[in-house]
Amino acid sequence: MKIFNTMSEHNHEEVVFCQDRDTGLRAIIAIHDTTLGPALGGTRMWPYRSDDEALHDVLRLSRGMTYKSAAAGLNFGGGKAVIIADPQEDKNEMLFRAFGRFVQGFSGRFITGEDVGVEVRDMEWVRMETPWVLGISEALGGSGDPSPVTARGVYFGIKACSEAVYKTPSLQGRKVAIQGLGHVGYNLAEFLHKEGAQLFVTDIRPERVQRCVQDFRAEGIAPEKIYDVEADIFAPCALGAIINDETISRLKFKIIAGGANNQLADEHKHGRILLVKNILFAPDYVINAGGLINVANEIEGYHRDKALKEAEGIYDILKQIIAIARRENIPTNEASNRLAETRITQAARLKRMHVISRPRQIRGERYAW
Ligand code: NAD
């Protein structure tokens, strides 16, 4: 009974616990909300210390995505796998066949994808026993590597953040401090160097530090220092809790825009923090969703051009977002919530009118939707 209670706290519409004991599997899948069409979201694998720690992680994953995809304007619903196990040692290929096998259960009703501690492997095998994988390789007829486009959306939603504080989306002459020079810090660094920002970079891995500084005449800061430059943007791009008690009285940015995930320590107390420090913070689930709306481009055929293209749509979702804050005084991480909860509301009641719902195509074969 503790279960229901605890999915009725954010109103999630089903948890369900997979075992196979042949191949070791222990996996819960939870699928939150699905108003505007199946739930999405990927599979983590995670040696957590108790099913309740599994449990409380993938509610609280399988929500994020409801409001990730919301905010993006996606016809997707918010989901989640873990499989209880190291990624380190317990990988094998029969294990993530029967997980596929469950995901086949629900029809499509559960769409997933590569996760913290999954790879591009682990889901082949997960595809041989479903179709309902996407974030595969361009060679089995998937988009690939997600992160140019992430990159591609960050830059575009930086942009909107100058508009919103410069009166202009031109970076030319800004000065933009990157934190983490990986996949989409690096592809982020190339953009904003091409329209002629000025960029400080940092990362624990030097030779990353050396790249750009090379290729993009960028100023290289030692980890720890990234927080008190004197930029007018900050693009964190590495880890998540890296807005926190120790570094918010810190930073003197007018911007905080960047691709990683949970940047804000406490969400409800930093959002607030950051409004009163009149710093203008980008929602980091809406500012990277680029890699969400490239695969989910997969469904109807995959073009890089049009997820690029779509991805830039997030310059237009943000200045949304920011119009909410501002009109309603509230920190932008608050407003992008309220954006994504009354899609999907009036999604909701669009539903109220009956019509016969078509077959719907993945990677060319039609499926009931
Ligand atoms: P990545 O692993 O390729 O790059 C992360 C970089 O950060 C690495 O170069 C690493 O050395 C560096 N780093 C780690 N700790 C650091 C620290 N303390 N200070 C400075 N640098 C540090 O990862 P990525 O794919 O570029 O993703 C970056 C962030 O964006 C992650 O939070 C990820 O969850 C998020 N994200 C990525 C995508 C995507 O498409 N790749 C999509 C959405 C969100």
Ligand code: NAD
Second form
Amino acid sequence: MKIFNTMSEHNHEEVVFCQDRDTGLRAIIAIHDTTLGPALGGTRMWPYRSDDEALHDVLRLSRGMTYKSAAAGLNFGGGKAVIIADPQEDKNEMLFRAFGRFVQGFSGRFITGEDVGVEVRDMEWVRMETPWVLGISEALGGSGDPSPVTARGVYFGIKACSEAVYKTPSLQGRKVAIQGLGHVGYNLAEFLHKEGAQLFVTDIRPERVQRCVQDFRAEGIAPEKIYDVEADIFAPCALGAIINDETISRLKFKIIAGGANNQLADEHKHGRILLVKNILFAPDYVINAGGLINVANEIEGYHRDKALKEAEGIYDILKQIIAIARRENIPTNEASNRLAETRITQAARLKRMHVISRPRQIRGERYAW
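Starting from the form predicted in complex with the named molecule shown above, please give the structure in the form predicted alone.
Left out here are the partners and the other molecules; the chain alone remains.
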């Protein structure tokens, strides 16, 4: 019953625990809300310390996907999957194919793609067992790695925040601290470097830091020191919950805007503290929606230019959210929630209207209603 209580806290629709003895697969798939459409969300592979930690993560991430789709104007619900394993040690074809069998069991109610610890090749193994996979290679008709589009959306989101705080979208000469230099973080660093920003970078993998130091003349920072950097903008692009009771008092930035999911350890508490500290926070599920926008384009036939243009639209969405927050004197994460929830509510009301989607036969005649 504890699991049902946890699900009901944010009104999750479905949670499936997946286990395959032969491959060693242990995974959880969570569907939060399908009002707008089938649940869309990536699969994360991570060595969680406990099953409870994995469950907490997948529930939180799937809820974020609902809000991300709604705020981005997409007709998808929110879902997520986590595979409890070490991505550096435990990957193999049969494990991912076993996972694909579970995805197939949803019959299109859940559509997945890459997330932390999962790459394009892994999703191609999943696709051997189910068509409900996005983010596959271009050779197979997909869009490939969505990270560059995610980074582009984050970049334009930072520019929207800069306009709100500094009265200009230009990032020339701005000091930006980037936490996490994986695919998204590295591509973001490239965008910022080209515009003339001064970069401070960190990652738990030293070789990634060194690459950015060499490529973008960035200054490498020890992981635990990144919160103390004297910079204008903080761009978290690693894991979540990094704005917490321990770190929030150390922050001197004017803007927090990055690609990581669930950056606030406590949405209400820490969102309010940032408001009081006059730090503009770009809601993570809004600013990092470029990857979701990118893979969603695969469903109708992928066009790279269209996906990039839609990702750039995050600039306008963030401006709208910032305007709501300032008008109502509420944290930006609460403003973005209102925007998303309003769209979901309006869509739910539309579904009360009965529409016949297929022609019916009436007295031997065909009527296309």
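Positions refer to the first chain, counted from 1. Since we're looking at a predicted model, the values are computed, not measured. Take the two forms, superpose them, and find the largest set of C-alpha atoms that agree within 1.5 Å; that set is the rigid core.
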| With both forms fit on the core, is the shift of the CA atom of A85 between the two forms 2 Å or larger? | yes
